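Heads up, the chain below is alone and in the form predicted alone; it's given as structure tokens.
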Amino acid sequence: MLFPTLTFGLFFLVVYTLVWSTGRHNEWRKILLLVASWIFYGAWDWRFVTLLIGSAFLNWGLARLIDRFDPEEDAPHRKSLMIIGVIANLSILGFFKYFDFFIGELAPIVTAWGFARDLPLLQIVLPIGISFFTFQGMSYMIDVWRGRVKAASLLDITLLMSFFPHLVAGPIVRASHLIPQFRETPKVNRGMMAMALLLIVWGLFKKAVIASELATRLVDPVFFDPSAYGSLDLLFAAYGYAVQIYCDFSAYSDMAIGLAALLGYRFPRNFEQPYRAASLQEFWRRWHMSLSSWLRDYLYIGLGGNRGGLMFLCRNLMITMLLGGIWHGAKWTFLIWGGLHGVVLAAERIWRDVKPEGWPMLPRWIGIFITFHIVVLGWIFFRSESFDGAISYIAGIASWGGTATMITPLGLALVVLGLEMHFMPPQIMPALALRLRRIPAPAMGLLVGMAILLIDSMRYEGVAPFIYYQF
């Protein structure tokens, strides 16, 4: 069930209607969010709901085990829970994400040995949003371990792992922001409802007409076959991946926060316009801010961090963004993705330490120049569907030749579209909320419905999945 569709409309006004109605009653709301979210994941593949339960049984049954154990008489204890439950969580996402890469990349090596025979390739159906809901849980029970969070009841790990609204591609929640919400009955003001009409708008028209047009038109042929296009549709393409993927993402980031704040509750931002980072570490504390923070706190920091030394460090930003960029999926692509952020991480890091005192700063627009060209460069493989293809593409732009087909007016207004929308002045939404909120609430809702009848009169036929609901 996808959010820019007239099924999900009306799924959301049948569970907005029934969780309101329930007053004061805060555990039958709980349940009816419960009920209503696995509805939405099922609506997709029934199957899977159980794994989306099993998931969350895992983590609370856990948790609960660790916080029983006293901290200091039972540290060991703890800790062996701990990392069992990280073993369970990691093995349940490896088999059904890694299982069938791993099993292809053996197979030419066993033959190459001479034990010519077919290895077990399952086709495994991968679940959406896995990854999501997996790193969600497991960052709760590791909090639980750490002190940091009590062991909370089944329903609410259950509601934490499995609510709608950021259930397939976040943003990952942690359960110190959410559970403390889940145990009061939630409020919403004029101020909040009208933020979230406006982002759910917002993020509609991002994805509807920005992300889509762009995949449709521009970047999907060209990334179907980069031999048959010269190096300026190459490059267009690349730069227009760039505002679809941050369109597409943070349209969903817009759309889930706007809908979890219309039934009461805050979601963190996601996206904090990471194309203006003058450097990589600034990007990553712009882009997929839940994400980044998840590997930083459950990753960099148990590796170590930045203790230990320079190449220590560099070591564990290197390991923490291959592993971040094999999260993504079973691709060489994507593990090159991240290797390439982590040797630029490094590279920073190292020329902070070795830089010859009063050596003069870069322009900060030089920075956001080259910062967003690497970015551009990543994207390139996170995008390619093969390592052949990426280098491939690259060696297209590289070759200045061919003729200009796909730079189109509409193309070129669509980029430019998507980065006046990332580039605008970050208050420009809380004004217009402000603006909002004043309009008496028929007229509001009548606003409201006329932006997204005219939104949905000009968006390209059908609507495509998220881009990170592959992952």
Given for the second form:
Amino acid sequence: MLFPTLTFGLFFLVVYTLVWSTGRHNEWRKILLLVASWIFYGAWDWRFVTLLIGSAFLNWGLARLIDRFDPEEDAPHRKSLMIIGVIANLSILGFFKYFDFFIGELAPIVTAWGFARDLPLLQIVLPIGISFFTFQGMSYMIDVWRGRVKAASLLDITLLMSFFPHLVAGPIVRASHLIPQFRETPKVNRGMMAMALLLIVWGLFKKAVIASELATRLVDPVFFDPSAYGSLDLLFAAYGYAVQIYCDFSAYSDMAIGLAALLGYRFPRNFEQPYRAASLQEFWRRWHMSLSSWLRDYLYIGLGGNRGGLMFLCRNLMITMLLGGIWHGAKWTFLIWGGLHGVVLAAERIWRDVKPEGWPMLPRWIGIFITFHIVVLGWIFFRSESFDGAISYIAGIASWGGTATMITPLGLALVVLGLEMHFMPPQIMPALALRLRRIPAPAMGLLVGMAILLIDSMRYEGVAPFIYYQF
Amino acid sequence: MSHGHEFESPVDLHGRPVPAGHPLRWASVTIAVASLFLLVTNAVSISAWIEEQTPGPIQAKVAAVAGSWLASTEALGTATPRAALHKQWKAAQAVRFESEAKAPDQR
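If the one shown is the form predicted alone, what is the structure of the form predicted together with the partner chain?
Let's see the whole complex now, leading with the same chain.
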């Protein structure tokens, strides 16, 4: 069930009506949301609803056990339970996401050692959103261990992990953020509702028009066979993919935030004009903010953060980014993407420390230009099917030859628009929502209807799944 | 890797509250009006969506109703704006740069 479809629209209308009809009965409201979330997830594959429930039970149970022990006197017991929980969560994630990859990589090594056996590839189906809900459950349990949140009820934890707006592609909403909201009957205001509608319509436009159009008419064909295209096409398609992945993923986040808000819940922002970043460090403060802050709080700081000197910090950055890369999937290209970001982040940090005093700073626009192109280089690895494919893609750009056949006025306009939206004042959306909330509801309804009609008339036939569904 | 307002929600606006009207009623009426507007102006998408569903007796009946609703909106003219916009969009998709349009055989 994809957000920009009529199936989901009807589903949401029913959920919205039922949920708000519960009035002040908060427990019933949560039960309804939980059942709706399971229906939403089950529409893709019913079998994995049990995995979702099992994962919630695991984290709820372990957090309860951790909470029973005294933080001072029973610290070792608490730590052991937390470690068991982390291992259990990572085992589930590892089995579904990485088992076949490791077996596939192990087979040639085993054969080379003289054990010519067929290793058991299980052809495991990857449950949608497993990385997101596993990280969410794990962070809750770790937060209980750290004493940052109190152990919550089974209903709240199951709903935290299953809540359909963020279930399959984030944002990764922490327990400390959402559980307190679950404990009270939601309160809304007109500004919140106006912003929610605006985010949904804006997300719909970014996904159904920009991302879909660029994917089907530019990016997919070029990345499928890079050798058939000249360097201008390859370069343009790389820019196109940078815009596509931003418009695709940020659209999902915008719609998720908007849908949750219509139901009365506040999700944190997940993107903040990432391509206006003047360094890679800044990029990660603006891109997939819920994942980067998760990696910072639960991995980077866990590894020691910046407490052990420059080289120690660089090591931690590399490990964090490599694991961040492999979090996206079991492919060498993701690892290289993470490695590239790790190397550049470390280089930026070293340069900051060793730069001689008095040296001038680069103008911000040059920093933006360089950062954007490093990010695009990373996207080539991220999007390519294989390492060889990525290398031949980059070699194709460097050869600087061939004619441009894929650049159309519409494609160019969409790429420019996708980049230009990073340089608009960030206050535009809130300012517009503040104005819209004063409009009478029938007029607002007509405006929303007209905007959706316009988007629907431009959308590509059929809706491709969101890129981040696979993660 | 840190950010001051990373947990702020974009739906929390900093403005004076609007005194008139209950926010939930306002949102519900907005959604209802938008849905009705799309029902009247976008019957082609509704009909296409029903056609995509698993075939069966219920689907066939609903498809027939959607088909006649589509014909009614076309007769009333409420389907025209969507059709016109779609035509414009298709025309925009077909536009090529001059150099490319003139020499398609060189590609």
